[in-house]
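Taking the form predicted alone, here's one chain by itself in structure tokens.
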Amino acid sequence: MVGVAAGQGALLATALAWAGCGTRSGVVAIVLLGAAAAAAARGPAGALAYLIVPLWVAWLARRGRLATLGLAGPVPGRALLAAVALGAFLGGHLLVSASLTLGVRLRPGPGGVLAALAYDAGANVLAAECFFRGALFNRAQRRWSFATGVVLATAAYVVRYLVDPLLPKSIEWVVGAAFYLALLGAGNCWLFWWSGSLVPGGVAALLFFAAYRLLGTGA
């Protein structure tokens, strides 16, 4: 888990560097994620330490340092509603599909799910949205075109999860992951382009991963 958190820290640090925050902010991001991973290794309650990271990112945003990542100003209400619809639809479809085709049952008990969600909120989703949408997609669509930005950011997003050692490596899971993450990634690019904010995509991703965590696979 510490190694995975280090990877998330690298993504977040890169996004912060592209936003002009400097090396110091990147180091802080890596240190906070490493400390949270160490705390999480001690037990499910320790995973709550991951929530420090989005609080710190919110502090940077309030100081106006993350505007280029889409973390500044109000968030359009319609974009949030669209994000909830996207995340709930993909997450619900995943649950139904996995139960019917793979026979996967829901994870019993809330402890592991809540710990995984804290990890998602403070590391997994936060780092991915900041880097793949706020930094990579935003730069690509400004330099080339919306379509090019979507293809580049979404392809990189899917590859990031396919090489994740925590993803089950059966062909069914790999193909399914590529399918759902491609839809989520492209949808979040559109949400970012439409709203100008990184928040709606984060909401959609958190809802999707909440459904994934209920399956009890990976971490």
Contents of the next structure:
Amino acid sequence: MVGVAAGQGALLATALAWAGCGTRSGVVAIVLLGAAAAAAARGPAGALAYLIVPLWVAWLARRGRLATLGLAGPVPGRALLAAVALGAFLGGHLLVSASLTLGVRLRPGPGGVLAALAYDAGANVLAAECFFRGALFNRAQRRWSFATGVVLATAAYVVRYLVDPLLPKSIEWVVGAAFYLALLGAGNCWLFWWSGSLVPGGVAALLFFAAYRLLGTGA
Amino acid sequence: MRRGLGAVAALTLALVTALIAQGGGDPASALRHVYLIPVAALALAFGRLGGTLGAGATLVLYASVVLPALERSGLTPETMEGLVTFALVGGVGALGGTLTTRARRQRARYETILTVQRALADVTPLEAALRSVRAVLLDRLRAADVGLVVRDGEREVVVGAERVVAGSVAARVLAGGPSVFVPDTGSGRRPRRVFATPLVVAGQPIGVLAVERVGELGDEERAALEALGAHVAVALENARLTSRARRFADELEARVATATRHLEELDRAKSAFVAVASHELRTPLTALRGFSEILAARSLAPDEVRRMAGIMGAEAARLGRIVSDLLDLSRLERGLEPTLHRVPVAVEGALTATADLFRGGAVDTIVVDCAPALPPADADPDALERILANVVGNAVKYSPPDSEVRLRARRAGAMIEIEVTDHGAGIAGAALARIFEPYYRAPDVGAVRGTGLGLAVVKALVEAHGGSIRIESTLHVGTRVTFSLPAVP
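Given the form predicted alone, corresponding form predicted in complex with the partner chain:
Every component of the complex follows; first up is the chain already shown.
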């Protein structure tokens, strides 16, 4: 878990470096995520430590240092609505498909789900959106084109989750992950392009991962 | 209408899925064919995006029917039917949408070209034509900005910017470079892409079309912009040629009118000159003839004979000056410069001789004011005498009897500046502008005698020496003529 969190920290630090925040911010990101992972390892309540990271990122954004990542200015309401629709649709579809196709049941008890949600909000979704959308897709679409940016960022996004040690390794889960994450990644690229903000993509991803965490095998 | 279609298509897809699931979730249900209708409708209405999203939504919805069956029973004829339906819907959505998008873009391009040609049909000045084309392109290309530069002879006509900045994309393309694409020019929320393509006619770049857009400007669109640039170039070239032809026609008309006016004035001046010259030539001839007849018919006292001979000599000299002026003018009109035999000439002596010539005439006082140690002028003595005689003669003719005419000579660098000042009637501004024209005489000269040749010849003689002449005059106050001749180094 700590290794995964360090990986998230590396993604977040790279994104911050591309945004011009300097090495110190990257180190802070890695340290914060590592410390949060260590706290989470002690018990589900410790996972709340992950929530420090988005607060710190929000503080950086308020100071205008993350504008190139799409974390500045107002967030269009229509984009938020579209993000909620996308996340809810993909998450809902995942729940229905997984229960119908694989017979997966919902996870019992809220404790593990809340800890996983804190991890998603503070590490998983935050780092992935900052790196794959805010940094990688944004750069690629400026250098080449929207389509190239989508393909590059989405492919990297899918690969990142396929090599994630927390993903179940059965073929159904790998294919499902590739399918849903490709749709989520492409959708989030479009949301970023449309709204100019990273927030809608983060909302969609949080909703999707919330649905994923509800599944019994959602790690 | 199109939004409504999107909602209806989404509802249809959800309804079909629900009905298939309600009927037992058979992947080979006949209802699956209904999926094609909303997908095809979305592809036709929204193009590639609509077709792809429609097909994607169908796949996502229908997967909840096909995949569980596949998991349960493996590859059966029913599940195969479901997988074929996946492929069919995906193909219809993607292919139909792509073809629709292409057809629409093609139509939009033709419409743009047609609109550009219509916009240029009635507009002939090049600037107006470019503004018109820019307005059309801004609207049709959904561009943030459009700039057009066209070379028209030596000048560059620019719309959409104040000028072509050196080293800019437009400047590089205008210098004969290929099309240039800049993927992003700023740090806004979306990339600002710029594409500049040359406007080429008969292999020669005549200008640049630069388009700036927030968002996508793909390969296909850039190729289309290059093709559009070729059409715009031809249309602009036509407008440019028409504009140039019209401008030339206008200029020619104006020049012909000016030349005609000038010729008419010249003709009038020559007619007037013939009358004046006849009179000017006849007067000394009459005097010569009269005095010669008297001398032949009568025996006169020697003093009287000398007086008459003096008058005859003066009249002959006057006749000679008029003939010399006519000859010089004739040479000038043939584009020949006066022939000069330049030697060092003492300026003070020349001024004094001229003053003596006119002393005792109408004017009371002629003052010669020469700077001390003035070097001699490098001039033709006869030419200088004629220059001075003309200028001083004019000063005397147009001055009241009790006034003073002042002849002044000074060194001015390598030149000697000679100034003749009178306190006569002065010259009106309009006449002053034309005073050096041959045959021209100011309209208010009254009965004062003259041919209108003198100052034209004076100017030619001064300039043949490498000098210059100017006249300053105030009506009813006086006139100052200043001319310069080279000093002997």
